[in-house]
Amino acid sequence: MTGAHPRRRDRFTVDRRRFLRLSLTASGAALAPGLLAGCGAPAPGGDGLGLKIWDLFSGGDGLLMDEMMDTVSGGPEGFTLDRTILEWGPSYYTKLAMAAAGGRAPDVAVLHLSRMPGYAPGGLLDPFDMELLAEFGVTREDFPPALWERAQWEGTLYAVPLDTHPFIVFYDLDVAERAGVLDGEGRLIQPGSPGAMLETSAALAEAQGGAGLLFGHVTDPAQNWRIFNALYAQTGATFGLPESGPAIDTDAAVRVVSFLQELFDGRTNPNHLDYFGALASFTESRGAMIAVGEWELPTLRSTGIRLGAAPFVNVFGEPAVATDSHSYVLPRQESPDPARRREAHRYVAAMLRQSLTWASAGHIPAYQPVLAEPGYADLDPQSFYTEAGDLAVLDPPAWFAGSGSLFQDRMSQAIQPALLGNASAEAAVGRMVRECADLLDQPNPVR
């Protein structure tokens, strides 16, 4: 096997103080009882080359993952799999970090790509072997370049993306047709400017007889950051988090928050909805369009509304869509067995080839050959927002950022008062900068 990372073994040493700091700060939450005792023990079940898999998929996604794993487990070359499903959120990432720190982690785990800067630099992940992946039919040319780039650390591949799951818009096709906001192929006409977006939402509201655009954000730990991150990237500005301090274009950030205040003015579009309130308003036909993650597709489709979808609206000129990517990683093993590592690579390659099944839930396969399959073009409305995968904007790379992180929560809470009309855009951006500075001042638990 090639692709070893010689510096990693030298770098990664876990003393007791660092181990405890890692456990307490990786998620910003206290450990669950018994975790310390359990992290050094062998994972339950499995034998021979049976692979131990950790993921965070429950509900509909969990069932689809079951189906994919059943498929790759069949036949004479099928896998023996020992799957552990853990609750999604900060606790998942704490447990994964603890297992890797103990060197007794599962063979393969799922990790949001935005969380990789908190794991790979500290030696909590082992690199993939590009030659092995190629042997099983997976190469860098099979992925969107930007996504592949984010899967690297210092030029070495530490994650293999399974999907992108972007923040997009769904809309009622009948209402959108009456509002005249679709092109000849039934696709949403992208506004391209703040004024045009305000006109689009007003037209939708008039045709709906309710709200134009629904957005749930009150007390949500991520929604305000998602919509801000997309719009801020559309201005062409960069949101940087170097150790020297936040590198944020505050003028661009104020433009974005000011636009959001104008868009969600409490008249054309409500400004006080929480996440589930926005979903309920759309499913009860009290709004024409909703800004939400594509993972809500199964819920929205079940309503019977004639559903359209598009990448998140282009407002500031440069198309960009906030997203993340469920990715496969190889958590650090103290003494990885070459045969099991080979099976792990073969398993990842096999699962990528099953991602048409994964796409049925709304996720966009990262493995591009699947997008070329006739079955994907038939997926409606998924095929209407496929390009969102090429416009992906992840969180800025920092050990404390990423899905389910305290960073997303703090950014969202900083923006919320401005959307509720209780703070100015300038005040909201000022708080975002201070929150970023505070996070940068905190010690990285894996260094």
Contents of the next structure:
Amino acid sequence: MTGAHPRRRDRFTVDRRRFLRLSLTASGAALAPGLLAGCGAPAPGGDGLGLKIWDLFSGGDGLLMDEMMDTVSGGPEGFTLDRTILEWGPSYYTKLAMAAAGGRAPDVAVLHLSRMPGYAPGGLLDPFDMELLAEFGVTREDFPPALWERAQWEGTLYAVPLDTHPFIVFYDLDVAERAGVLDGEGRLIQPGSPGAMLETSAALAEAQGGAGLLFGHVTDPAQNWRIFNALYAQTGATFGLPESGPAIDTDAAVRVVSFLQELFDGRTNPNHLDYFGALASFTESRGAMIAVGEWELPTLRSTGIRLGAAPFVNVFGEPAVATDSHSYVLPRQESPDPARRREAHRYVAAMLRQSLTWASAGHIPAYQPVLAEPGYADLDPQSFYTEAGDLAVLDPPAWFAGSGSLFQDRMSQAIQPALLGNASAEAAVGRMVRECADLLDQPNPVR
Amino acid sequence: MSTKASPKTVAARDGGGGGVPEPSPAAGRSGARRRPSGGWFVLPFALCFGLFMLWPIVHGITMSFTDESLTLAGTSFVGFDNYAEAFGDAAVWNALGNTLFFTLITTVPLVLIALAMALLVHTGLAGQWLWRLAFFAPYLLPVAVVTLIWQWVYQPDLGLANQLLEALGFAPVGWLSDEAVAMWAIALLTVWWTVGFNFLLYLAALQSLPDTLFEAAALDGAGAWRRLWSITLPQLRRTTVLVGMLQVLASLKVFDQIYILTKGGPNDSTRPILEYIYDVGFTGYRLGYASAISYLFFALIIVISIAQLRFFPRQEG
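Structure of the form predicted in complex with the partner chain, please, following the form predicted alone?
Following is the full complex, with the preceding chain placed first.
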């Protein structure tokens, strides 16, 4: 999230390239094939540059990505990889769209699955070849059906999900035990109703001597939408964004926002925290539970707090968790080289098989065979929220929606005053509907 | 800041002999050689200027009459539709209002505080270097560092600002979450961050004022305040005009600190026009519409600049 290195290249590949270039100048071109063979890396497309990969993992998961790429680069079947890490957020998607529009995009890029409706219909992505994927051992049976469905557009596969990364709750196991909100196995008892959730948070607050549930949302461009999206889906209502105009169940939306106002009342649970403030409060043990993305696991684990985790609390009955999915896509190439394309498919398949490493960042692997591996069940607390992957609710499909989008920002800004006590739930929902209508009114720039 | 150097003066200075043009045959020969070589020297700049300034300006205008998108969707000519949309877009007016409000509440303190600090330092406080360093140091910080520091200062729960308020017995303030406060909080940060540059301009101007004036006034019996009002401030007039103009332009183009700290929120209360243009063009992919808004803003800057020139005619101090 913090993007310390907006543009950093994987060290081993750069070093190799520089070494290669120096050797070329010193000893002549004849040496080059020998060097490449020495590195054990076949040169896809014959240019020796290897696959160009773009991703947005700059935090703890970025290091795990390094590890996975290192692993697949080794051995006789290894890849030559040129990785570029860009900062997550709107600018990443702008750069990716521009690169694809220009037709000289990276061979493989990471895209949030919720952003696909802004990419595939506009021709910014090239489809995957199912036969090639199958040749490398990846088929549709390896993925949760709902996720696989979202990776298609007009019946064609445009993305291969690497993970799901839900918005969940982490809690201090010791405090939660004292508060009596856990079952015999140390798992959170799902409240199942608004009243029960308020009781849970009050019990946690009392046991903690501070706040019950922490949630940072002030000036954040996504948090309010994540919590709203989960709770709204739990009511069973759908949030539709057809071109004819927003199809939103305003009664259900008002119930959700009113509940959030009750939950974050400023006494039991603070209502004025920002993202980092909430994280800091949790790590300083000033709150018993925190609602945040599972990607904060590496940060929270380093605090020494005995961590429990659960899919986001079920309040309105239907189990649902706000989620997105890091997926591999093939950005549009003006004239794709078949050899490179084949190598890209092979790479995606190889990375999926490394998903167990990826799971240690907190993400739930989308590639189901990994979940059956014995190592996965031992991951604590990841295995506590594995089912969140099946309860996944992504953003409504629209070209302007998805992670890091204007839509999430507008929705979050509409809800913020209600949580801060400056607007009614009705006013907040009214604004959400208006904002959706405005976004839908805009000419669609990707068609 | 306009540097007006006509080709003639450049050529004369270039002459290498004190610049007095003498109609000697040698000077004539070298003059004939100079003209084409001057052109070659200007060429790299002219190329860059054309490529990175003129061409984008022209291309931007043409783009503002189309529905060009950042993606692959086709482009068609839409006439003045984008401009008409911009005039009717409440978000444009809101963002313009925010930018102008920010300019107003930062320019005034950035001129006055810089002047006050420069006067204080110039009066000969002990430890001059320390004051100069302390006042100028924040200006050297990159925007990412400044916003990181202030993000923690304004942090609602643990931040320095609210801790101070609580210690003094006041209620905590939602520095970046309260619509009525957020822009002021950004202005405060901006003043802290950039006042050092104006301070330096004032200090340099103060140090170049001739001592004779002050000596003569002191001999005539003028006290310190009298000398300040009647000599120092009038002598600084040109600097004030310069600082004011630079500051208005700098404040109008505010973007970075707001984008990083509040993303324009809460409720769009801090979104400047440049962020709206960025949102429309790069997040919303609508380059044509974004260009149209840019040119409306450009027109406004020209109006403001002309007004400034009217109000503060450049005159010798």
